[in-house]
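The chain that follows stands alone, in the form predicted on its own, written as structure tokens.
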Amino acid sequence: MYFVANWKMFGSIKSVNSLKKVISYSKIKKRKLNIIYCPPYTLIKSFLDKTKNSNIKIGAQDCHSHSKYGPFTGAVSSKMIKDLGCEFVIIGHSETRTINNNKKINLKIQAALSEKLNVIFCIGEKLIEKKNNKTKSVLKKQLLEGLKNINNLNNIIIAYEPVWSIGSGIIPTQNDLTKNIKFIKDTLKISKNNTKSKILYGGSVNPKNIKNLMRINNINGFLIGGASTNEKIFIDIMKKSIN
């Protein structure tokens, strides 16, 4: 199971101390857990130093579509992220899609893969799209255009995050989630001849709903936002996913 902690724009240098209990927990796990922290760029080096003797991996929250160096003020390339020691990068999160279309996201994914980073590719529908029964068409468009010209998905993890669920405390029904994840798997099978891609769920994941979410077929883990910044809650989510 994958547990990806997306810290978004939270954290200070002192926040590194909040990794202590998670590091300890990761060493006494009852089954294999893939714990990945994606802090802000400013904390990546500190997180890498803190977790270097653990099984915890570190990723970035986004990257530029140009993989190397270039005249892009304020941007960070996948080469820079890789040079730091990161192994993962989140691409296509709904909060970054406001300034990125599917074509730009596709270029970012290609850039990240060229630097041998593992990509956590986020897709998801908005509330208005859900209400208008456009969820499947939106997901298919995001998948096909985001993965255009990419046939090897071995280093790509799909994160299904309904935009309307993020931070709202509301999650899809078990039936909707089962159907949508199956649709994602089927789309990849038909378009990419791939059925082995890992599928994560993200959107208001917490200790109260984790057991129900674990009952959904084909979920390989979770992309967790605010709850992951609290070590006790983050550990509680992982514990309840096992027990």
Given for the second form:
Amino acid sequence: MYFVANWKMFGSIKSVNSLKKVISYSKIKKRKLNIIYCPPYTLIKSFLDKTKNSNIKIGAQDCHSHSKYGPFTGAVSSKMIKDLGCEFVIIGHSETRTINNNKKINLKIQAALSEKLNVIFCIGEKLIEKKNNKTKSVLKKQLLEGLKNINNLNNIIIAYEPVWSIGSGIIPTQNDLTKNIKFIKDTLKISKNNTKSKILYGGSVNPKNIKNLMRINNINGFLIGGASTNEKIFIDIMKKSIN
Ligand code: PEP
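Any chance you could show the form predicted together with phosphoenolpyruvate after that form predicted on its own?
Let's see the whole complex now, leading with the same chain.
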């Protein structure tokens, strides 16, 4: 199971100390858990140093569509992220989709893959789209346009994150989630002849709902925002997922 901690724009230099218990926990449960921390750019180096002797991996939360160097003020490229020592990058998170369309996201994924980063590719429908029965068409469009010209999905993990569930405390029904994960799997099979991609769920995962979420077929892990910034709660989620 994958447990990806998306810290968004949270954390100070001192927050690195809050990894201690997770590092010890990851060592005991090594075989079952893939823990990936995605802190803001400013903390990546200290997170990398702190987790050096553990099996915790580090990722960035986004990258530019140009893979190398260039005159793009405020931007960070996949080459720079790789150079730091990261192995992962989140692309297409709904909080970044306000300034990135599917085409841009596709270019970012290609840029990340060209630097041999693993991509956590986020997709998900908005509440209005769900209400209008557009979930499947939105997911299909995001998948097909986001993965255009990409045939090898070995280094891509899909994260299904309904936008209305992020930070709201509300999660999809078991039935809806099962259906949507199956739809994502089927779409990848038909369009990319791919049956192996890992699929994560993201949106208000917490210690109370993790056991129910673990019952959903074909979920390979979770992308966790708010709850991942508190190490006690993050560990609690992981513990409940295996017990
Ligand atoms: C996220 O930001 O990807 C996320 C899932 O957030 P939260 O867990 O806080 O809903």
